[in-house]
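What follows is a single chain, given as structure tokens, in the form predicted on its own.
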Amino acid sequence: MGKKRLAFLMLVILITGIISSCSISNNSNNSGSGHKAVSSQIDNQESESLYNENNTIDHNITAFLENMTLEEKAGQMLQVERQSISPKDVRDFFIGSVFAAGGSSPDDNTIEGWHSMTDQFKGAATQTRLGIPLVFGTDAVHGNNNLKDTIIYPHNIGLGASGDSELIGKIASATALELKAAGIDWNFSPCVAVSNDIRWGRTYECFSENPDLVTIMAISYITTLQKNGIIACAKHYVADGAVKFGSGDSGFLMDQGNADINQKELDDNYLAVYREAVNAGVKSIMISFSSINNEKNHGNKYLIQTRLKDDMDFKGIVVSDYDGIHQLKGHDTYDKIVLAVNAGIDVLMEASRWRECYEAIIKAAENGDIRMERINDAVTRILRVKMEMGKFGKQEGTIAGQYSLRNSVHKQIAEEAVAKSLVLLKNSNNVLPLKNKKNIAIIGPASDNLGIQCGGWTKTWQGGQDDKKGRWMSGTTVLDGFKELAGQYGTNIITDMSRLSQADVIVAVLGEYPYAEGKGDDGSLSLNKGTVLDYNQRTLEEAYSAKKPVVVILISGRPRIITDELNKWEGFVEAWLPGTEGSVIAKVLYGDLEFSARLPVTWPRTIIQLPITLNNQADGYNALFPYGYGLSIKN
């Protein structure tokens, strides 16, 4: 080859050389024209000297908005549901976080099955141009509820009734080792909806209808959960509590409704639990479905930015609800992204339309109907908390093979927690303790069954019940509660209807079957219609006609129009949504441990109360019990 002709090509080379490095150069600061996926099989080298440990997180921060494109920037703000999306449209998409939906698992709904999964989509986000870090998250709203036979905890109306925030520490410490070894990094809880109206089907995850109390358990949740690694998430922003009886959107009664609220009602009783969370340093806040006098907060720029980010200082994330942009008003998605992003919404929770949105995303901003501020402000968020929660750099933590599904040391603290949520109503003549009763009849419809006393977001979305297949979680009902104990005081346990003249006491335990969400709207709450058991009237039936003692155990996701029959019962027990751990039911009964637990909402006397509670005293507050109210037994 002649000098010339070598010189010639060395020069080629290396006019080309400049031009690729050109147009790498300008696709990192591309404000976005290509829609299509952009190829990320690209060494992860640069997100190393990208983020340095060594730098405060604002510097990081800066670093990355410096060099990601639109489209990078785009995949950050989506939250995909895991059934929807491949671990390689992960790396394409750059996408910042994949969520399991309620009752969404793997196949191998195993802890190993689990932290299989997610290491594929976060081994996914690995491979992209900057490496940023996805998170996994997922609603473990009492325990982690979507993994098959783990323990499940009482529900939120339950640790409200407690009203002990050490134990409700103990419960978010339990739940983020498990969480972590699943691989899950992000709790869409707690719940901070204050009840205002018994008759809507969340009411179960609500703790209390005194926003007091409800600030006092979910800061201790948040904290601990976050202590141990796990973002925490509060919700449904704002007042999802006080929508009104009637206004329910997508066919249901009460959910997703509307809340017509003045601004100190508003303020006081609803806008400060958030902050108070946000005080405490909660790392995320997901919006209602519900509207605000007629407007839907996912679109409410007010409440979101005016409110929350400029007035509470809030820096995390705010997060839609599934799929909850799509309720807006708009021709299309477009128009809807558009008023969700700049409302203030920050990652968009979606299902299987998430590829329209991110090229919404990436068109609004391009013609200027997103401010590339906003978009900017969005990633920020997102970067700072996977920063602050040390999603960046080498991730330690509890794999899967080390962690003890339902170990002894989570179930202690799922019984105290059963134990703790008791509420002791009615104990005429010294009924209870039952520790000197020898022959017990334990009957009705939730007496044995595992689904039931669990209720909704358990395995499912809206729960399950025990069948012929068998238990529906693994764990101890109220009867298995009865029957360890028999032995050792001597007692004789009758579960046949037909011997219940033999019984010195009848304990009659009825039900709701489980529900979730709107499905649980119930505008009737009595006994025999609505949401509950079949049987529930044909076992008082039975009970009455043996001419015994009854005692009440209701296993009840809220308080039931009971008032006609009441004065039937020589004892009464809210046993709420106890979870797997029923057994210890039992020795509260017996007189072993102590009735501890208050009304943390109004029980009220006739449906025609309703909405009743301490802040909204209808019919001069005639309640059947009063908030705080419960009994306890002096031995």
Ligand code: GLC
Given for the second form:
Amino acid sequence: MGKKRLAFLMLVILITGIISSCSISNNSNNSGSGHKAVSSQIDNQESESLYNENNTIDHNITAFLENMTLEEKAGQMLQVERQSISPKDVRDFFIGSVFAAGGSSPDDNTIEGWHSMTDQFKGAATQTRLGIPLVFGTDAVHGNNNLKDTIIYPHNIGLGASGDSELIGKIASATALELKAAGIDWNFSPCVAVSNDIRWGRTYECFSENPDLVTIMAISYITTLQKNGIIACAKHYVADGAVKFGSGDSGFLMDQGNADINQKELDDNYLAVYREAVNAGVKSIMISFSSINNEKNHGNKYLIQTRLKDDMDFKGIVVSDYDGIHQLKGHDTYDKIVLAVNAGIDVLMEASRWRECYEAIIKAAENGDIRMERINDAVTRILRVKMEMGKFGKQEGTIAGQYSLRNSVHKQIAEEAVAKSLVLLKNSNNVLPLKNKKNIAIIGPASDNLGIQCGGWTKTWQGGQDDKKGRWMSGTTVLDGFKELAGQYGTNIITDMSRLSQADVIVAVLGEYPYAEGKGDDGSLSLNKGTVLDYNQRTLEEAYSAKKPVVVILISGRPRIITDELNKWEGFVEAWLPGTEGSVIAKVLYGDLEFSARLPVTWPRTIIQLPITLNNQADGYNALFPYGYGLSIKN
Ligand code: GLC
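Please give the other form, namely the form predicted together with alpha-D-glucopyranose, since only the form predicted on its own has been shown so far.
Next comes the full complex, this chain leading.
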């Protein structure tokens, strides 16, 4: 090759090298070609200088916005399920958040195991050019419930029955500690759905059918959780509980379906709770899979941008539900991302398609299909929440070692919650309290099963039942509680069905099997059909044949149709989904603790009445037990 040619070639190589080294641009409109991840080992000087704790949050946000590339902004708008991404990807694609879905736990499912896993993702984020901290999220809807053998508190419907906002504040404080110990920053809770039709599988995640009670409980939970360092998330925006039976999506009877509601219902029954949550400072709001008047919420700019961000002046993060944008109409992910982000969604909660979303955000910004103002608004909100929650600057050391699972303080809070959630609905001939009974039979498929007591969102997404291999979770059952008290009161506890004739009273503990979301949708709600345990009816028949007074305890996520059986029961207690501290139920039935709860939802007489609530009385309000009903025992 001639000298001239060689020199020319060397010149071309030199120029190419100079151009490529400039392609990692600092300006926010960087169109970085090819959108390969641009990453370079951070020189810590740069990230520390960018965040200055002596400056205002607004000043710090501006500094980042002016320095971030489009790739870095797109990465911040993604929240990826932990099993779909590696720490290296977090670093290379500047991912702003990782989350653990229901049941998604590290192999080492202990506090230490969780902390080590979350640490790896957070450590990867610090290796990026600007070192923007990553926040880790999960659904701790009744305690840190993915974690095995942790304390599980009653599900929301039981807390709604207690009506005790101070109590839920204690639960929020305990949960915050449990989450911090695991390295978790963001809790996709509380669900602030207003229950409308109890055939919905998420009824137990609702505090009530009464928007005012939902608001009281939700605000206490949100403010206490955030005061203790965990980002709260009011969900699912909006009117998720108003969907019509039979309109379900994703193969469900009802869940993710369509709500036919007018403006006044939307404003008064559903938006009102969010307005209060925004005023209380909630830092994130999750969009519902469902639709209103046949428009998917995930693409509804009127709901998100106009009513939430503009009218309510919400300055926090709007996050999609799990892969929620992929339910939107559109040719491909690009179209769906454009629709969802332009509607006002700031963070995309994604599992396997997060890279498509990453590329789509960048491409749409370059094409102008998503304006840079919208991208910058989303990133501003993300940075603001991270800064307001203290994620920048010096971090406190791990408290993993300071928190012990099932510690006595949290156990007592859970026991208090169980006791205050029990609703006494019938007490004929003063069959309760039981303390003066000598021979008590405790029978039924839910009498000795921790998995049934906990319900869905416990260790796995759908929860599970105790079996021959052992208990689903650590804790105590209803039967454990009666056995504990037997000694104290000299009671003889009978569990053998062949000895029921020796009992003075039979306590039959019936229930539902654990379920979550649409898998719990149930069109029958009877005691022997739908999401119920197999032996409910058989247990009742055995109890009736003994011709002894029968007290029924129902462990369920919602009311069920019991009208035809109720007259055969002397006593009836609704225990909802009490969680791992079931033994305290015996103390209440013995009379050591009093019944104080009231129904947070209407108890229907027949299935054809549904939906029936205080706000929805199609054929008059002929409930079996009305909203707010509940008996006490005068000792
Ligand atoms: C689920 C639920 C939502 C939850 C999310 C992440 O599908 O709808 O409540 O926060 O996914 O687990």
